[in-house]
Amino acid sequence: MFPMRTNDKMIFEKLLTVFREVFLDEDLQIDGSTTAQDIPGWDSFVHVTLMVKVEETFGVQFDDDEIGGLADVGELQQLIAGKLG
């Protein structure tokens, strides 16, 4: 795995904070390969809540196709990076 660039690290750290807030778990750990199956309680309702919180945190908006096409946290991080330019 390649080392994260500064912007990637900032995005990941903010994502980790969002995940911990949404899942109410200060000890939650995620990485680029984390999926909904890896986190107990990550259902469709929580997914919507998570995406709204990510949009608010990063000041971006996702369309349905973008959200539906995400396979893991790494893809979410890349999507955010692309939106931020």
Partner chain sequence: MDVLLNPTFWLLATACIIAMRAPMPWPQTTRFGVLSLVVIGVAFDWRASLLMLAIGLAVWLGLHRIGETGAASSGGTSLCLLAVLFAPSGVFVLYKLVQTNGDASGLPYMLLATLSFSYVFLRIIEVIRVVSASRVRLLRPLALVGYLFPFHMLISGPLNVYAHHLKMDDEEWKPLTLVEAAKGVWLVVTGLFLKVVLAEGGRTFIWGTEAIAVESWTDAAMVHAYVLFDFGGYSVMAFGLGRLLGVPTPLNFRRPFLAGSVSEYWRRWHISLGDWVRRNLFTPLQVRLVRRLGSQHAVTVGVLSLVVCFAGVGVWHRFNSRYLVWGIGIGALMALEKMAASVWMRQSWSRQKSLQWAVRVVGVAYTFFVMTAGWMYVWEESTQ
Contents of the next structure:
Amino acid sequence: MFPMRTNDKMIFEKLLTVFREVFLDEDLQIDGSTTAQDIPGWDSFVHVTLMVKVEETFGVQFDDDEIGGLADVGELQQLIAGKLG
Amino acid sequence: MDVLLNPTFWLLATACIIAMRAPMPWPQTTRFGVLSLVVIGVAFDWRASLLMLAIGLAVWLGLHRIGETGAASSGGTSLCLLAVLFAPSGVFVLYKLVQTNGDASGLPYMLLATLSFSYVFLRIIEVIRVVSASRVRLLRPLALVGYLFPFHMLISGPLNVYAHHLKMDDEEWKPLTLVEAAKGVWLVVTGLFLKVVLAEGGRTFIWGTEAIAVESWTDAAMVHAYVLFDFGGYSVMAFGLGRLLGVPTPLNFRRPFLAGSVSEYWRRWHISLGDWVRRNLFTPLQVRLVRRLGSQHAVTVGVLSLVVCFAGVGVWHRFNSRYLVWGIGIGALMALEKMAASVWMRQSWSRQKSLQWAVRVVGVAYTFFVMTAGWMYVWEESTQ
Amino acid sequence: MKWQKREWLLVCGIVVDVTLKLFLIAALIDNSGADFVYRGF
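The block above covers the form predicted alone; next, return the form predicted in complex with its partner chain.
Expanding to the full complex; the earlier chain stays at the top.
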């Protein structure tokens, strides 16, 4: 795994907290390659809740295609980093 | 004569594959639009071809105007957006009303039916949503005609994705290899086999040349299998033709009778419709409601969105109360399943393999029973 | 491009499968009396 910059690390840690909160699992572990297949219960129904929580946490807003078009956690992390500038 | 037995269609399709795979300066999307106009005009009806050109141009003009005036906030742009949205919706409503109650022999209806307008309408909604809300570019007029009326997906879908269609122009030209061609031909012939041998052979074996009658649960189960091979056959043919043409064409069926829940069934049956609903209705609706009401209401909002979306899917099939009830029922069942699954996943014993296997088996039987019963409820009326 | 054994097998398998399916399709079209229109409700 590549070393993360401070900003990436901050984003990742906040993301991990959101994931644990949404999936009600305090021991949940994620990394850049985690996809919906890897987390039980991550379907389109929960995905929207997750994305809105992410929006609230980071103070950003995604458009519909960004919400629907993410491949993995790494892409989400990059998207947030891009929005935060 | 049905288009599948029409040699002109297959000759034209072969010519289109050659034209699409030839190195030419024209963008792929525009080339495909022109080819679709020609195939529909020659193999189906030249008036249908003119109608698709007119509809494509009207949608393009409306959306182009929005693009010219910038963000969709100015008065003129909003009016334009309303016009481009309401005109196709009006045509769709009239089309469905005639399909359900009226005289289906009039020329406008016949032409719209030739073009499978129900699917075209969904593509129009997608292109309006994507172009007006995102930074996605609008295709040129003839290319847009190709997205809205792809000749190989016209009979019964599947529903192609606008963003994927656009990407055709960005891809580097590659010749069709013999292995790719063989795989494409295999898909087309397999689709034809599913349609002719399994669907029609099965139908004539069971019902003879009489019309299909759904009078018992066994009839409904057999019709369920018939529609899978019929609709699935067309979809596999379209998928194969899409690969030969180099036009993005989604997979529409993936062993739906192995689905362990109604939610999974909709990820395996008419997949491209389920994906369309997710992209264009469910996600936008749920996102806006959750943002407005707060994530503490996410479950209620999710249930409501599911019911509303599937009620829409029901009415999209036919304008009658049975399809509406069917859609609401499917949405409600999916919401119930979702809640049951979240309770199940929180139990430690739910991780036992044997238990998971047993639930899977029961789930497959339950899904087939529930979906067959649901289809029977709506087909009873359409086959009478 | 030199073809590997796998590619030869794949294409030969497809040719056999396609021939058989076309044979069955032709037999059914001649004998069933079905009209082959789409009935997807």
